[in-house]
Every structure is written in structure tokens, then in C-alpha cells.
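As C-alpha cells, one chain now follows by itself in the form predicted on its own.
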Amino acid sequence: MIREQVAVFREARPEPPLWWVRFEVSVPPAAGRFMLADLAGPVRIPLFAAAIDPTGFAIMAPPGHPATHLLPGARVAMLGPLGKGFRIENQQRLLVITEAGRLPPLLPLLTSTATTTLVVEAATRARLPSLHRIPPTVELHTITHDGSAGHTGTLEQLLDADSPVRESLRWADCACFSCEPARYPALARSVRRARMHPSADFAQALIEVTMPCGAGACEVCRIQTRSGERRACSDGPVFDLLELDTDG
């Protein structure tokens, strides 16, 4: 059964190239989970909370997203939580690896009391995230295509190599991604090729694609996985990495 719930607005921010944005909620999302947010728009939109509380959640949204439009006060009707997050309970040992851009829905990971390291993605140094929202606690490791910060290269191609990201994948309890989903298929053959026989659900990827309806009815957020057809709202958007690769 679906929740339906009644959010308040509370504030918008800029943090750039971001907007910070708070609700109040009674039962907020948990690390990869989401709420479908009617902003008044087509068609509901799903948040990832980049922050949680007992009292509510907060998202990094790209300027100009409705919710950045909001009069402080102003009452969202909800859904959710829908759909499974991340697993990542009993874990001492965490991974997470993200392209830069899709680092907020994995920022609650961030201060779980497991021993954590990030690797973050980016092109460039000037599209790193702040460190601001980064726990002083976790070790950080950063990889840019053009070598401006950090290690040089692509996570596949660090991931394949004799590196500390690679060294990091072999010491983690669990990892957990958030990249463009065409690439999960090429990481899930990388984290193959470093762990001998990884686990079910040690490494996990969460997939941000449009989910209009949170229940699997309309059929537009199908994805294939080695089980078959599956959806991402409703079977997801968390998903085990290895079961993305259908070719393997």
C-alpha cells in the first residue's frame, strides 16, 4: 500500500551549482528510496533525499526544478517512501563510488557508522563536488578524466588497474554506486574481475530514470536485468549491480 503523506516546504538555498531544499515530513525516505512529489507539473517527480532526519528530508536540485519555487510553508502532496534502497545494514566496511553529478542520493551513506571511503567521478576539477557535505570521517578519493584532480582516468579504468580505488573494492563489506546506468554492465564486469565471487548485494546501484507512478503501473521505468524485465519504482531503484550486467 502506498503512503500517502503531506510535506511542507521549509527553504531553498543555493549551494552551486545545486539549490538546497528542506521538507517537512512525518515518515521520510531512507538512503536510496524516494518520495513522488506533485509539484504541479504533468506528471509527479521522484526526490532523493540527500539529508535525513526525524522531522524531514532535504534534496540538491539543478536551478530552475519546481521544487525551487516554493513559498516557504507551501504544502506538497507525496507518495512514498517507494521503492527499495540501499542495504547496507551490519556493513563495517563501506564503498561508494558516483559520478560527481549524481553524488546527493548517496550523501546519507556518508554518515552511517561504517568505516567509509568515496570515490567520486568527474571530468574535470571544476565539476567536483564541495567537500563542505563530506563527513571529515571518510576517506576521499577523487578521479578526473583530464588528470586535473586526484587519480587520472575512468572508475572502469581504475577499477581494472593496480590503484587504491581497486585496493578499496577489494576491502569493502559492500559498495554502493550511483552512475549513468549505461555503464553499470562494463562496472559490474569490473567489480568481477576484482572479487572472487562476490556476494549477492555487495555491490548495489541505484538507478534514477523517470518513475511517474511508484507502483509499476505504467511501465515506464522498465529495465532489463539477468532475472528478466523488471521495474525500477517498485523492484528498485536499487538494484545488485551484478544482476545489471545481462551479457555477462
Given for the second form:
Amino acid sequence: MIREQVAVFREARPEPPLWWVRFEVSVPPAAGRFMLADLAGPVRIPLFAAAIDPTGFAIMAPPGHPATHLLPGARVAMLGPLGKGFRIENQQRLLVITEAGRLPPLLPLLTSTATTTLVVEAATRARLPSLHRIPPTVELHTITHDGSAGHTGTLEQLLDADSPVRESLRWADCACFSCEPARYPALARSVRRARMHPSADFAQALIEVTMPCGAGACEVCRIQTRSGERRACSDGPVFDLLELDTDG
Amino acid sequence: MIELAPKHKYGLPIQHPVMPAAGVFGFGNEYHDLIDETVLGAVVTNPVSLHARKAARGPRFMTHGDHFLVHTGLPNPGLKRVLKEHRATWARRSLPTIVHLIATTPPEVAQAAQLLSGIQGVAGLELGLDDGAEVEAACAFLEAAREGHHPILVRIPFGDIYPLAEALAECGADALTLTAPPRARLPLAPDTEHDTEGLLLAKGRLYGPALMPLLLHQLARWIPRLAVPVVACGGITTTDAARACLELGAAAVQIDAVMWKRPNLLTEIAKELSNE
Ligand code: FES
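Now show me the form predicted together with its partner chain; what you just gave was the form predicted on its own.
First the chain shown before, then all remaining chains and molecules of the complex.
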């Protein structure tokens, strides 16, 4: 069901390099689901929650995002929550793997299970996210391409090598990814190599693509999966990572 | 009652002059939760072809001020699958469904039109021609679509009203949709990764408010010359704009991609017009 809601903009404050923007709304989106907000521009913009509470949600947006220009109390028409989010019910050990810039939509997952490991990849130390949104109970591994912090290399290299990152994948009940979509086929193969026969939905991946309608009507958001084309807005945007291994 | 196909033996009567344009409303009940369909005249489906089509590669969406380009490649699962998934919805609807057929090849269009004959709820076909179609080819597609029983609307490409509109009306189109969104291009950011040289352009169909004055210009020019009903389509975002199209002689209006931003606009315009 597509729900229409009016959200109330409450605050926007800088959290370099992003902005923290909070809305009040009766039904906020769960992790991986999204709202389509009528902000500036000719089509609605998908908003993924970086924090969720019973009265609303917050996003982390880049400077210049139209949500950062709202005035407190502004009412914003939203459609949603839309799409299929992360399916992590009853999981004990969660592994969250993300590129630094794509961490915000995964932040709500960090408080959802008993044991959580977070793997964040960035090109260099300066690109790593600030730690204050990461709960202290979360075990953190950082990867930088240039070796300026944490493990040196790329996610794929660390997942394929004898590394603590691969070890985390071995013991996890569920792994949630947020990366550039073009990387998912290779990451799916890394997961297969580490886990032999992973169950369906063991590894889940968020795909962020343009979603103008959110209703399954415009066909702009189609993505290729092993079982044919799917719509990110209604069949996803969280997919079984192994389904995204279209090269394999 | 508005008759969209007065010369057809079954006709295509609609109660209200407002409907969604092809490509913006899905195939079935995608907007069921948001829209009161009963105030609409008809529902036009997303483009469908006899065989499945995949989505286009490359950029599918780009904004440019208040306008945007969409290039989907008209992906669809093929007519048989669409029928399997949506014919029950079409049959249940209290208003006509107009199936938008992509003009792939005349034999495929003929086969698709035959498959659609007798499908409950389908009251007409809208034939979507590719840009630059020649008169002869366009008439061959129309002839093929007439292999089924339904009235045929032909959606004319933006740049081809001349010479297609009059020719298709003479060839037996029951109504014409003026027009498909124009094709346009926008510069892409340089591809630094692949070090490509030269200007890179994204292409697609253009949507946005600037199309409305262009539409009014074309309606004013062409409706007096055409002997078949015209359905106006392109950039209509207000009741005033819809009303202007009707006053220029359009039999009905189609609301295009503005629906994605304001799904209720379709019913708002329909209700306001029906209250007049
Ligand atoms: S956003 Fe329109 S079909 Fe997915």
C-alpha cells in the first residue's frame, strides 16, 4: 500500500561533511525503506532514514540538498514508507559493510541486533565517517585504499584474503551491504567464497538508484538481477546480494 | 459522454475528459491506493510490446531545471505476461483501459492487437510510433493494429505532427494523441574514469512545464485540420491548462509525468473539470 503522509521538518544541523536533517512523521521508514519527499525539483526525492524513532526520522544529506533549506515547521508531502527494506528479524550477529559515503542509510541497523560488526571502506582516512553516530558496542573495522587508517586495500580484497573482515563474514548471521551497485556482482562472489552455501537473504544489498515515482509505474529504476529485471522501488531497494551477481 | 472513436463500430465512449498518459501510470493498479479512478475518463497503460523488452543502458533520468529527461527503453515483460498479471485489474475497472502498444513491427503489432481483442475492460489501443516514422510505415502500423477489434488512437511523435497527423486520420486512425514527449539531449558530466573525449550527451524524452505552451500551439494549429478527435498530451499541470486544451477542441487530455510528483493532480484536474 502506498501511503501519503505530511512530515514536519524539525531541524537541520551540520555534521561535516553532511547535514543531519530531522522530520516528524507518523509512520517513519524502516532501515532500507524510503520516503519520496516533495521538496524542490520536478520529481520527488527518496529519503533513507539514518535514525528512526517513534515520532519520526532523520536523514544525513549532502550540503545543498533541498531538505537543508527548509524552515523549521515546514510541512513536506511524502509518499511512503516505500519499498522492501533490510530483513534482519531474529538475527543475532549482524555484519554491516559499507562504503563511507553510503553509511547513513545503514546507521539504524547498528542498534538493531545484539552483536554488530561494521566494516567501512574509504579511499583515505579523511573520508572515513565521524565515529559519534556509531554506538560504542559496535565492533568497527575500517579499510582505506591508501592504508592511511585501518586495513589497507579494498573491500573485495579484504573479503577474499585471510583477514578479520572475512572472519566477520564467516560468523555473521546476516550481512548488509551498501556500496556502488556496480560492485555487487564481485562482492556477491566474495560472499560465496567465504560462506560456501549462504542462505537466501544471508547477504542483503541496498541499491540506491533514481526513483522518480516510487510506485512501480515509471520503469526508471529497473535493475538487472539473476532472475531478470526488477524495480528498485518496489522489488527493492534492498535485494538479496547473490541475486545481484549478474556476471556469475 | 465523450466519444473518442465516433467512426468505430464499437466507439470509445468516456465519461470524463482526463486520463493518465502512457508511461506514467503503470500497467495496473500501481496508483490504486492514491487515486480515485472513478473520476477519470480512461486509464492508458504503460507501453507494451508483443515480446519482452529490457531497460535501456546508460543514464535513464536527468533533471534540467523544472524539466527532466527520461530514457527507459520502454522495458516491459511482453504482452502475454502483462495480460497474465493485469487483465483481472482491467476487467474489474469501472472505466475503460486503453493499452499503449509500441510500434515494433507491423506483424508484431497485428498479433498484439489480436491478442487484446476480447480482453475484458480493454476499450481501445493507443499506438506509440517511433520518432521520424514515415507516413507509409505509420499507416502500415495502423493497419496492423486494426487487425484487432479495438478503436485505435495513434500517439504522434512531437516532431512529426506534420506529415503524420493528417495522413493517419485519413488512413483510418480513430483518434490522435498530440503528442508523445519530444526527444531531447542533455550534456553529461565528463567521464574522467574512461577519459572519453568530446561532448557526451544523455538522450531521452523531455517532460516539464515548457511543453504546455508548445502543446497549445500545436493544438491550435492542427485540431481545425483534423477530422478525428484529438487527445492533448504534454506538460499539462493545471486545470487551466487542461481547460485550454479542451477549449481548443481537444476531446480529452492526458496528464504526464507530473503525476510522479503529484499523484493527486490527475484526480484534482478531473474533479475540477467535471464540476464546471
Ligand atoms: S521509481 Fe518508478 S518504477 Fe521504480
